[in-house]
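Below you'll find only one chain, the form predicted alone, shown as structure tokens.
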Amino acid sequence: MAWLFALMIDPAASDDVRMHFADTFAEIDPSAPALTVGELSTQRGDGIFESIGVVDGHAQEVEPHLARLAHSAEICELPAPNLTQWREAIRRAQAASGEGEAVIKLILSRGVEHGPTPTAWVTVAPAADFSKPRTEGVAVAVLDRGYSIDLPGRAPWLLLGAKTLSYAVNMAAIREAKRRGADDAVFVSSDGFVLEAPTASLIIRRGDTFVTPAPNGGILHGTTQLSLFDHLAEQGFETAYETLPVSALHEAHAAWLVSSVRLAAPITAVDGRPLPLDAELTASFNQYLLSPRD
């Protein structure tokens, strides 16, 4: 990946009332070393992140991403981010993104082991070409996430619902899905309820109602799913959050994986069983998701 831009951030306190934070930024060569060997983000995955889609220099859904960054920081007991500082960093990043699709990543780490402050940085890179999954769709394998749907409320120390840097399990799930002949995975709880994909939210269509799993099972609340639900409501469709059994995925009239950079990828098969692909509706989803969204 050819990184376009990187910016180190000296994190400001959340109650810092300054309007400008230029003196807290240091633009660096994105191909050069930047982190110390004691950095806890690389040693232990101890940190959080956000990936923001950029279309022709416009960063999409910035405020929902910042709200989720703050939520993840709270869950992980990291210092609350100064959102004014991060907004300014995002503006600088999107200015370096150029035409076409790109991705801005926000990273907030606990910092250097035994160090006094967190480490933070922002990067920009071209987005991968997702035209094929957006049009031809993806086959998914259903994988057990290994916990019951009520576990997050009983074990908050598992940090379920936070977007942490610890994505080894998510990547392993995608590799397992590919070993099974699929393109991606959909997690289910050990007691049989649909959760989410390793890097995407799930939306199911039942007639004229669009449903996503209720965020009561440690599900990461998807910014793209929220935006698409607002769009669907404006079009007169019903939207809902429900606790869904696995059978709801198999019986769906259509289904999609949605995320900030891949956007809407229709699901064409679940564990080898075909699922209808609504090409016209999918195209309308992606046309909306590629439009400027604040």
Second form
There are 2 protein chains.
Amino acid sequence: MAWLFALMIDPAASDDVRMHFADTFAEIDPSAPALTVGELSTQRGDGIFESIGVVDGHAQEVEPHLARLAHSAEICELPAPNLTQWREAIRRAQAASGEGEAVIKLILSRGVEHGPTPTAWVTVAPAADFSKPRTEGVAVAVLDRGYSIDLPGRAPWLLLGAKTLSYAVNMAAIREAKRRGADDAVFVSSDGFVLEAPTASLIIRRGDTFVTPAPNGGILHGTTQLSLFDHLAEQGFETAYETLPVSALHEAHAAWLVSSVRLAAPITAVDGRPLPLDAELTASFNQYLLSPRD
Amino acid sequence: MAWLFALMIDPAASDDVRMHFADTFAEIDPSAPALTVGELSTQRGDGIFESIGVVDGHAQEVEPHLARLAHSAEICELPAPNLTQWREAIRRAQAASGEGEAVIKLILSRGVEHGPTPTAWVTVAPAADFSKPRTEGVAVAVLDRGYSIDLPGRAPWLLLGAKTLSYAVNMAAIREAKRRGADDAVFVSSDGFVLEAPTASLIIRRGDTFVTPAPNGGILHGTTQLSLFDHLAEQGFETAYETLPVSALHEAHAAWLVSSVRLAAPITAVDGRPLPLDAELTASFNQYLLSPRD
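Condition change, the form predicted alone to the form predicted in complex with another copy of the chain:
All chains and molecules follow, beginning with the one already shown.
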């Protein structure tokens, strides 16, 4: 993959009131060594991240992504990110992202082992071509996430609402889904409630209501889902957060996985059982998601 | 921390029959940048590791560590490590570890995103001074791991028997334990069975029998626990693997957390309730664990 840009960041304190942080940034060659072997991100997946979609040089939904980064930092007891500094880093990354679709990744690591501070960086890479999943959809396999739906609130050390760098399980779930002949996975709680996909949120259509699993600590609150719900409400649709049994997915009038870069991928089958695909509505979703959004 | 040594490794295929792999090693300055921002270890905690104790230049229990590395690779669907190559890398690391106690870390990452191969490296660092936990012991807090005891066998995508780089939850559990006034955590399944500590195995004494939770896929099989069980058997004690309810920990005649670098730390209290500490037996454990072991 041809990386387009990488910027190392010396993270500023959250109460640093500077308007510009030029001296905290160092642009680097994305293919050159930049991190030491002492990095806790690499030794322990100990850090957090965000992936921001970019369309024709416009980074989408920057503020919701920054809000979630700050939320993840709080759960993981990392220093609160200085959002002015991150906005400036995103602005620079955006300028390097070119035409078409790209992805900006923000990473905040706990730092080098026994080191004084977190480390942070931003990268830009071209997005993969997602036209096929956006139009033809994805088949999903339902996989047990192992937790009961009421666990996250009483076990915050499991970091379930944080977007951490410890994503090995998410990647393994996608491999398992492919082994089963599907394209992606949908996690379900051990007591049978749908949660989210390893790298996307789930939205279900039930008549004129669009429903997503309640982000009660056990799943990430998807920035793309939030944005699409705003759009749907403007179109006069009902939207709702609910605790959804797996049967709600099987009985859906339609369903989508939505995420920042792949955008809206209609679900065509759940464990081999077909779901209706609404091509027109899906196209309108992706048209909206590709338009500049803030 | 003063790192002592770092070696980048170009991983050889498992069927590469060379006796020496000199051309696959590159010694680097451990404090210099060595990894690119595309590393999947750093982006997703996607890789595996081992921590090997070293005493006066002797790496302990190398073969059990390599066997576990290979087992983790299999669970994570990483290419099987070439153990001859890793042995040679450990030999070089060992030679750089000096007198006293040190830790050799083996890391096998899935590689650079969209790159052709895994990446791998070995580091050596001096061990921290663990004389206090080895003699005075550690107080532990019992924390829910969130999974039922029978889950791992039916959900291999949760990677529960693998020592992955996705350790953010392990680190968060230790922070939670400290917040509760303890020194370390003991994980318990959602249905009430003790599992392991975030970075150590649990051993319980019940009369003249030493018991550890059965490594049925949900926990790592501790190399130090294995070695200590061999030693205990030689001393005429009974050893056993069992499914242990939390009450077994509270009612233990003594208990220890054992790991490759801290070695045997007696548990002095469980959620504030004291456990008996057998200073003499603990000292004999650590004397054994500090002796050269293969």
